[in-house]
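Just one chain is shown here, as structure tokens, and it is the form predicted on its own.
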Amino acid sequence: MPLPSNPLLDRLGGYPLAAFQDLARALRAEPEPVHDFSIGDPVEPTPEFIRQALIQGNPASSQYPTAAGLPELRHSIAGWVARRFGVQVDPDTQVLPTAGSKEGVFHLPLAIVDPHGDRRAVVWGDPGYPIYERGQLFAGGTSDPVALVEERDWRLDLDELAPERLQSACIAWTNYPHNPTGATVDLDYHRRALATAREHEFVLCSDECYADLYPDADEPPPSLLQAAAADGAAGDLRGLLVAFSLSKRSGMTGYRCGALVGDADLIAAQRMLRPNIGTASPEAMQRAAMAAWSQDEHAAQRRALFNAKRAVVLQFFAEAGIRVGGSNATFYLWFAAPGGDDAAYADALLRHRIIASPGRAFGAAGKGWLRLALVPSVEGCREAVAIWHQAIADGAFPGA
């Protein structure tokens, strides 16, 4: 007799990007070099002051952390929000630390979706971060992906969706700067999205984990929080939640440190939910996060490094005639597959030990595109594009 199994796992399938992690590990075990642009896990060391905060913050007596997080951590997050966006938030009622943004995004619908209600749809942009769809699945929601296209700059325009679609929604996810395309939006976009959410009474969630990764010459990407502060009374965060992360900003992917900021009632619901799951970060990690949220210089230094990598790859794309879409911010580059088949092109790259993510891994609308995560060092990027350039000259790629 087969063992019991949750049927949702069959619907879920494997995590799309996990296979790339396994592949990269296998290739790295071989003697030849591998150039891994697949998973967004940068190789640069975590800044020393953050590592020291982790070490010094490790208590002599280990005790359970609370889901609400240390008060000092919530204050440091609120301080960063004030510096970065000019928005004042209450660290006690409008801020909640999470064990990375992925965990926070996945569990968020459990406190919002009524699995027996009339409004169970979760709206998200396709291509997009797979967790938006997967989180709603376990919460008993229904997925409502909106195809994003190059002609509309990969924007999810909520105000242009059919009214009946908006009336079925309980959550809509926006994500700018956008993964995987690197597209950006202006403050007016957030204002329109917030107005639509309030008119149709669904929760607007904005994933802004790449807010501090943008070209040095550009204006910093705006936040949904700024739209709320500018829309009537300052700090009117009704009906919205924003997810932030230290993973890319501070080189802390393995630390699992993020935050939710927004509506006090929604934050209170998350604080009620989360002790049942056991998702609080260890206190030492929280101390490291406090240090990272409280200092901005290291984030600027990392941004400059990513932009140096960006320049190397973009120059190669221009020379090779490879068309780029989006790619305005984040540390991702989104390019059209020569020949149109993203999977075939990813396979061809793999034969030269270059790993890229086919766009279809992020949803059906991603077919025909590929994502490069600027993970290798600057010199590693130069080596990879030299190999790529020679392979194109040798006719080794489809559609080249």
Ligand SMILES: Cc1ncc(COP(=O)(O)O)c(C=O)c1O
Second form
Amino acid sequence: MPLPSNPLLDRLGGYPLAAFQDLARALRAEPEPVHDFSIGDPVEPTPEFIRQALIQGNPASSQYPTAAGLPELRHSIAGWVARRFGVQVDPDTQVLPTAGSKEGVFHLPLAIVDPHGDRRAVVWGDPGYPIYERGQLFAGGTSDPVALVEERDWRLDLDELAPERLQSACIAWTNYPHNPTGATVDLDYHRRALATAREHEFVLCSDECYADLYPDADEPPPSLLQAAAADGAAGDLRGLLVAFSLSKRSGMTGYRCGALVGDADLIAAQRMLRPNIGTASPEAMQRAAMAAWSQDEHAAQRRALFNAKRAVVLQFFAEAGIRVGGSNATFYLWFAAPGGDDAAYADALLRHRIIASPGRAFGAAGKGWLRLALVPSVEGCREAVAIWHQAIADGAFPGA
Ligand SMILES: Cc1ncc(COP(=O)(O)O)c(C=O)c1O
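Alternative state: the form predicted in complex with this ligand, after the form predicted on its own:
Below is the entire complex, every chain and molecule, led by the chain shown above.
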């Protein structure tokens, strides 16, 4: 007799491009160099002062971390929000550290979804980060993906959805700067999204884990928090939550440190939920996170590095006539597959030991596009585009 199991695991657990992933893994295992732009996990070292804060933050006696996190950490998160966005938040009621933003995003619906209620849907943009949907489904909710398109600059325009859709939703996730497209939005976009959420009474969540990765010449991407502050009632965070992360900002993907900031009632509900789960970051990680949130210079240095890589690849795209979409911020570049078939183009790149993600890995609406994560070094990017250039000249690519 088969043992009981959650059917969602079978439905969601497998990766949609398992064969492609197997091939990529086999390439990585070979001794020849591989130019891997597929995994969103940068390899630059974590700044030394953060590593030191981790070592020195290791307490002599080990005790359970609390769901609320260290008060000093909540203060340093609020300090960064004030410096970065000019918005004052109360560290004690409007800020909650998470063990990475993924963990926060996944667990968040457990405190919001009523699995027996009639508003159970999460609205999110496809292509997009899959965890908005997965968290909702595991919490007993339903998924309502909205196809994002190039013509609309990959924007999820909540105010243009049918009212029935908005009224079946209990949560909508926006994510700008956006993974996988790198698209950005302006402050007015956040204002409109917030007005729609308040009119239709769902929780508006904004995943802003790439808030500090943008081209240096551009205005920093705005936050939903600023829209709430500019909304007439200063600092009125009713009905919204924003997810932040140190992973990419500070080179701390392995530390698992993020934060939720927003509505005090929603934060209180998360605080009540989270001791049931026990995912709080260990104290030493929290001390390292305090150091990282309190300092902006290292984030600017990392930004400059990603921008140097961007410049190399964007110049190549321009020379090769490869059409770029989105790509205004984050450390991703999003481009239209020459010939139109993202899977075929990714396969052709693999044959030259260049690994890129086919857009369909991020949802059906990603078909025809590919994502490059700027993970190789600047020199690695130069080598990869030289190989790519030569392969195009040799006629190795479909439709190129
Ligand atoms: C859009 C988006 N949100 C959240 C995350 C999770 O980041 P972390 O858990 O490292 O903070 C990622 C990671 O790639 C992401 O792309």
